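The form predicted on its own is given below as one chain in structure tokens.
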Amino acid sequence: MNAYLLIILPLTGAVLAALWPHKDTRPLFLPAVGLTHTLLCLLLLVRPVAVDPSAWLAFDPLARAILPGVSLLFLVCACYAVGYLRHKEQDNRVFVPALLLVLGLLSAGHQARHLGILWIATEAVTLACVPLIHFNGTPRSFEATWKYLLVGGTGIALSLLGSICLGYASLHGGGSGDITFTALLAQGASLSRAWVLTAWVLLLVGYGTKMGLAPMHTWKPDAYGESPGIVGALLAGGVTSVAFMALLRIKSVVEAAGQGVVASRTLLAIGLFSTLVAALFLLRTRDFKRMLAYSSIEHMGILCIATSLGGPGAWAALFHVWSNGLTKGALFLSAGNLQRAAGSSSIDEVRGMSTIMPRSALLLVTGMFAITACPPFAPFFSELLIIRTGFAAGQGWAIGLFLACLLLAFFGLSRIVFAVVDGRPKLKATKRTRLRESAGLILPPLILLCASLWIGLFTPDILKDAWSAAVLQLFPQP
């Protein structure tokens, strides 16, 4: 019942928020529902419940390893949204329910143990994000929304075709066509090799599009660049995580079918390609919101590289899901503050933000060092673990290329961030009414950075146990 409650609670909140008549108090539904959802997730993290193997939805070890982090990110963003929406002229009757709808659908996606349910939840999340991306109502946000829909819709269509192929792999191998992950894992070696590989390619491209892996990343810079900071934070730390979780579940089926080597090699190739593409774009982009999109592409590639390294790599990947989500959330919120104050996100128009918005500028610089794996923040420890695992697995050449991409990404990120915060403020920014750096705008990104610092330095044993249980679920063989 707790698994369903994690879905029902946000969906009910979305309906109530849509019916609520008062614009000023409607955003309060976000932290209220977010706090309840996070407390329930943490309760299930500390006291995991037994899972029925035949259940289509359950808070199983993999959901336990990722969903609490997504819920925590949503809670902090929800608290930020209250202050953010207070100063927005647009009506939030659609925005607030859409955010709660996204939380409920993410909960369903992370707990889906049936390939069809997983696809439905992912498709629904895609549609629910549309009004969020278009919230600012500008021509560029309209263009970004359509690009998100077209590219994301293509990916979802391919993942549906891949799901059908995986079901046919079961039928062709003498099974019943049951596409619950429990049944597919049990059938294992009897699955048709040709259909499993076909399904893997389609599902990798389909869910890889939702993650924003290169070359399926073209929607990301526009969507992240034109949407509000809170939306970018949830897209980067929440929506992409459900697509990554889908790939983890599907890879375990491919492993059980005896095609794990092929899956690992393709993940390694697409992961390295994504980190390289992101690093090159970071060296040339002049927009600090798009900078965060390319950074997200890089970190999705890092997750694929880690997953290609087997069980220990998957453990490191789960660690990185948390470290990237929390840190990237802080970056998006602080960058959103700077954009609102300056009226632009282009470094050609924005300078000297350390004078205009000193606290947000400091948070952006700190977040930049954190996301580029500078100690002692969590990304340093998760990426260091991935590097050590890669060398132990004999992938020294791949880790060497990976390190080179990380160095290029650091140069690109630092170039943009210091261009924004240093120098003399542009005339356009100084003429704008200064955005007051209230506690509601500063504390949420600060809390996320502190959480990243805490998880890096003092990783709780309960999280380590959750990640270990998830890896054991995915790869039960020694």
Second form
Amino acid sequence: MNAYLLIILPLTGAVLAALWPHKDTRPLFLPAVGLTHTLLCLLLLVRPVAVDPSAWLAFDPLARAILPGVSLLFLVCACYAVGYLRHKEQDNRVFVPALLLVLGLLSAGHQARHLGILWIATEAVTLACVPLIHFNGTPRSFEATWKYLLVGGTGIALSLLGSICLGYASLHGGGSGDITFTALLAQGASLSRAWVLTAWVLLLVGYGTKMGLAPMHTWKPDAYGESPGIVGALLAGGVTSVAFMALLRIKSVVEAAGQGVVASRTLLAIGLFSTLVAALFLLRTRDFKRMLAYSSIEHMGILCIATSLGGPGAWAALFHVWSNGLTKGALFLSAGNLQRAAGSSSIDEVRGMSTIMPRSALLLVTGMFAITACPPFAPFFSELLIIRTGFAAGQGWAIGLFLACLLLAFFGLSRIVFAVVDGRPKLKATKRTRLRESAGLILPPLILLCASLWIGLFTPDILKDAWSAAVLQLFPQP
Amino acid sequence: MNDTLSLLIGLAMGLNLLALGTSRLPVLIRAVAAQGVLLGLLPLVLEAHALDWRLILITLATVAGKGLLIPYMLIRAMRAAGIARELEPFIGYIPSLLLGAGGTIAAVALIRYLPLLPEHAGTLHVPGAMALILTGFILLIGRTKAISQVCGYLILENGIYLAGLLLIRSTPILVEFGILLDVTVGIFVIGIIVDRIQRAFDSLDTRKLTALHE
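What would the structure be for the form predicted together with the partner chain, rather than the form predicted on its own?
Zooming out: every chain and molecule, the one shown earlier first.
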């Protein structure tokens, strides 16, 4: 029941918000729905319910391991959005319902235990994000939306093809073609080998496009760069996590079919490639919001590398989903503050923000150190765990390459962040409509950074239990 | 049953070549529409012995969506933009035709080596799906006008829909949700975007979408 409530609640909120007549009070739907959703998620985190194995949608251990983090991120972004939308002249009759729709569909995607439902939720999230990316209405955001839709649409089409292939693998292996994950796992080794491998490649490319793995990442810098900061935070912390969840569930099926080695190797290769491509582009980009997109590609690569390392790696990956989502959220919101004050996000046009927006600049710098795995923030601990797991699994050379990429990414990120923060103030915005650093602007990213700190230093036992239960669901025999 | 099936799929594959070889957008749009109608009729042929209202509803929805609604929107977008030809494709018409034809022949020839269930082995079903997907990709990559790319995406989707029909007996829900959501909503949104792009850029030429790069 609660599983459905987590989906129905935001969807109802979206309908009500669309019908709500007043522009000024409509954004209040966001924190109201977000708070209820987060409380429900936390309740389910503390008191997990038994899952009917044949259910198509359920708050199973995997959903329990990630969804509360996404819900928390949404709540903080929702609080930020209230102040953000108050300053905007554009009508928010589409924006607010679309955000709530994204929350509902993310909940559906995380809880989907049926390949078809998972696909529909991902497809719908892709479409619901279109008005969000396009919100600013500039020619540049048109361009970003078109690329997002064409690349994302092709990716999502390929993942449907992959789902069909997995269904055919079940049929060809003598099964009934039932594509719930429970049934596919139960059929295991009797799945047709050739079709499972075809399905794996197509699903990896399809959901990998949604995650933004290189070389299917081309939509990401444009979309993140041109959309509002909250949308970037939700895309990087929420939408990508659904695609990652899909890959986790599918990988467990491929593993059950006896092709785990192939799946792990491809994941390791694509993960390392993404990290490398992101690190190189980070050295080159001159825009601090596109920088965040490349950083997101890098962290998606890290998730793939971790997942390729088996059970302990998957545990570290789940930890990293939380630490990346929360820290990246703080970065997107503080970068959004700077962009709103300066009227641009290019380091050629914006400088010396530490004197104009001192608090936001401090948050951006702290967030930059957090995301590049400086202690004591959560990414440091999750990446350290991944590195130790990698050495334990005998993947020394891969971890070496990974560390080199991390170093390059640190150079790239710190170069851009300090170029924006340091120096003599320079803004693009001509009319000095001073953006006051009010609590609504500063508190949300601060809360996310504190959450990142807290999860790193004092990882709550309940989260550790949730991640262990999820790994147990993915790999029944350790 | 297999004869009608192969005939319909064969016609759809023939339309691929028409779509690859033409520079005129109205011809391209109509070829895609005709292909949609042909494929939309397939569930009736495949499940002729077990027709029910649900199946007929899928057929009606597919034919109306792929055959009428989307082509109508595309033609409107084309008139609004005032262009009727694709003049400078990335991949020329002859090379695209050769690629498409080569791919189709390869798909038909390779069918013997694919592990298929006996009921799918002797028909054009799987090669047809492969040829459609390939054609869709050639158009997506090889054309510059947004409308041609949308047509390419539609052919790609037709191919995936055809592949999905392999599962119509075991998991019809995948086929239903797939076509309904993807076709109606996806293309609807793409249509709106095309409309917006044309207002912003006048020409619907995706080569001009180059402000965002490193």
